[in-house]
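The chain below stands alone and is given as structure tokens, in the form predicted on its own.
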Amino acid sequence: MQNLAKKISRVLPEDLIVLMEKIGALSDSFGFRAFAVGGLVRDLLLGAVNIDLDVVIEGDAIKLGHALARELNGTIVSHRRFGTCSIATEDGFKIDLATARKETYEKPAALPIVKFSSIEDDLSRRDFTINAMAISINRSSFGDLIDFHKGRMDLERRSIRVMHERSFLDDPTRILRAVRFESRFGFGISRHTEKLMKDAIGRSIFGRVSRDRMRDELILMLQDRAPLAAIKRMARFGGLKFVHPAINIDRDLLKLCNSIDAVYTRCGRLSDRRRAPEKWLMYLMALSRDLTYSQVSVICNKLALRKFDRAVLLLYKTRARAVTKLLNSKRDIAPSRVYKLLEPISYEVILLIMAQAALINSNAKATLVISRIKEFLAKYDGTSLQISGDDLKSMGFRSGPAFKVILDKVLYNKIDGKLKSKKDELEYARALAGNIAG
């Protein structure tokens, strides 16, 4: 049996190692066996740091979790039915503990029936061999590698290999996970695993999975470090038909996806007034670029998208073309006009418009669109006034719908550089109020 204690000490942060040792010692006191599992083990063998600590216990994980939470002064959330719990520590660590279990499926794509069992059974229920390894963290065996399924050999071969013949039928979301891991690590899906994937897709297996689970796995795939490779792979399998059968992965779409990645990297932080853009949402908009409004609505329902994400997708279909056309215009456009166009639009739509502009054959047009958007994000996005409705009230002006009209006009003049100070804003607002009153 291989021992990875030295590698653990070289690769993982010291505070994480101390935490693992603490869990191991506590497990010893209960007479339990404890194992770090999943991505942490896989990435450790690849020489990469992964601080997501998932621990499997041969014993009562919830009993151990409560004792650990007390010792760490952390908070715990437990799920008795599944024998799992999560602990959040004061210094920011999140530990997931699970009682070793065996899973069986009554029918394809159904949720599993859980029975508590051994580490061997627990690892056998995993998706791929590279994720089916464990490291003992008990004191006497700390660092011992548990590898029943030759996961380390598959890591060395750079191969994604499924655990058993019915794996994709039991859980079709593993298909998206396979292409995600393949593209992230630059691995290859084994020939037999690829055959099983194609067979499962041919049975229209995705239709049996809950909308929430498919949405979550699709999001993980599209927001990963290398989504374009995963998109290409899914397209070859016909695996994106579950999103919508009309999605067509052609050369132009792949170019747009490349452009999205470049724009997201360069411009995703241009505005410090907006939240970070959701890259997966940009890719989903790109995938649906040739679809009709009603077809995009179908996607929103099929994936059970939250209200905000649904609004962004549909807004892109209704507004992006008109916004791009105006920004393409060679005539002078006041900054306030650009502001009125872009301020109500989500960051994702704005960046996708930039990505599309970068593909325009005419460099002059692309430059106009991109430069106007960059100026908006850097200088005008989130511009606020020094005056408020209270100032209008102090002028004796009654509150009402006209308030917004006046304040908007003051804002647009400020953006256009016509108002430099609060005094300027007040004087202009007074003049506007007088005109309205008159």
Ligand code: ATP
Contents of the next structure:
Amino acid sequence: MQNLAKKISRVLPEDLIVLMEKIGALSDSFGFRAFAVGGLVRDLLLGAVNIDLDVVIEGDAIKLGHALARELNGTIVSHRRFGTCSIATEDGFKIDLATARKETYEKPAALPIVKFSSIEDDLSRRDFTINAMAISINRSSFGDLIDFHKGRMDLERRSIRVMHERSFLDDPTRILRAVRFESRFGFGISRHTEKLMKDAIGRSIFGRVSRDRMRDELILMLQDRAPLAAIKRMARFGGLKFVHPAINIDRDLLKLCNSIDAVYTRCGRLSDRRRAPEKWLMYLMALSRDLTYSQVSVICNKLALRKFDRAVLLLYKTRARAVTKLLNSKRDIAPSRVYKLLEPISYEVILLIMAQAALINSNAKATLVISRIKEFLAKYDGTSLQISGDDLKSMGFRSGPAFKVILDKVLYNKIDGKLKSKKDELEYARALAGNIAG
Ligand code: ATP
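Output block for the form predicted together with this ligand, input the form predicted on its own:
Every chain and every other molecule in the complex is listed next, the one we just looked at coming first.
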């Protein structure tokens, strides 16, 4: 049996190793066997750090979890039915503990029947051989690699291989996972696995999975490091039909995806007022760029998208063209006009407009759109006034809907550089309020 203790100490951070040893020692005291599993093991063998600690216990994971949470002063959330728990530690680690289990699927794509079992069964229920390895963390065997399915060999061959013939039928989300890992690591899906994948897609298997699970895997795929390769791969399989049959992946779309990547990297942090943009949403908007409003609504329902994400996707359909047209204009546009246009629009839509503009052949037009958006994000987004409604009240004006109109006007003038100080704001507000009151 191969022992990876040396590799662990070379690759993983010290505090994670201490944590693994603690879990191992605690498991010893209960007489349980404990294993680190999944992505951490795969990435370790690739020489990469992965700090998501997934532990499988041959024994009672919840009992162990409570003892561990006490020892680490952490908080625990447990699910007795599944024999799993998660512990969050004070220094920011999250550990998932699961009782080793066996899964059987009675119907394709249905939820499996779960029975507590051994590490061997637990590894057999996993998606791919490269994700089906474990490392013992008990004291006497710390670092022993458990690899029943030749996962290490597949890692060396750079190959994604399922564990058994029915894998994609049991759980079609694995199709998206295969493509995600393939493009992330630059691996290849093995020929037989590819055949099984095509067969499953041909049997319209996606329709049988819960919308939430498909959505979550699609999001993971689109926000992984190299979504473009994954999108291309899915397209070749005809595998994006489950999102919408009208999605057409052509060269223009691929160019747009490249442009998204570049814009996201350069401008994803330009505005310090907005939360970081969601890259997956930008890709999903790009995928649906030729679709109608009602086709996009169908996607929103099919993927059970959250309210906010839905709104962004539909906003792109309704606003992007008009906004681009205005920002394209060769005439001077006051900064406040750009502000009014872009302020209510989500960061993702703004960046996508930029990504699209970057593809326009006429450089002058593209530069106009891009520079106006950049200026808005870096300079004007989040501009606030030094005065408020209270100042208007203390001038003797009665509060009401006019206050908003006045304060907005003051803000636009400030953005256009006409008001420099609080005094300027107050004077302008007083004049406006006087006019309105008068
Ligand atoms: P990542 O680096 O993207 O987090 P990961 O392999 O850690 O990759 P997770 O989604 O966190 O991915 O899953 C952890 C482990 O659980 C996987 O390595 C795999 O062994 C198993 N697993 C996850 N999803 C499935 C699935 N749909 N079918 C079978 N096993 C799965």
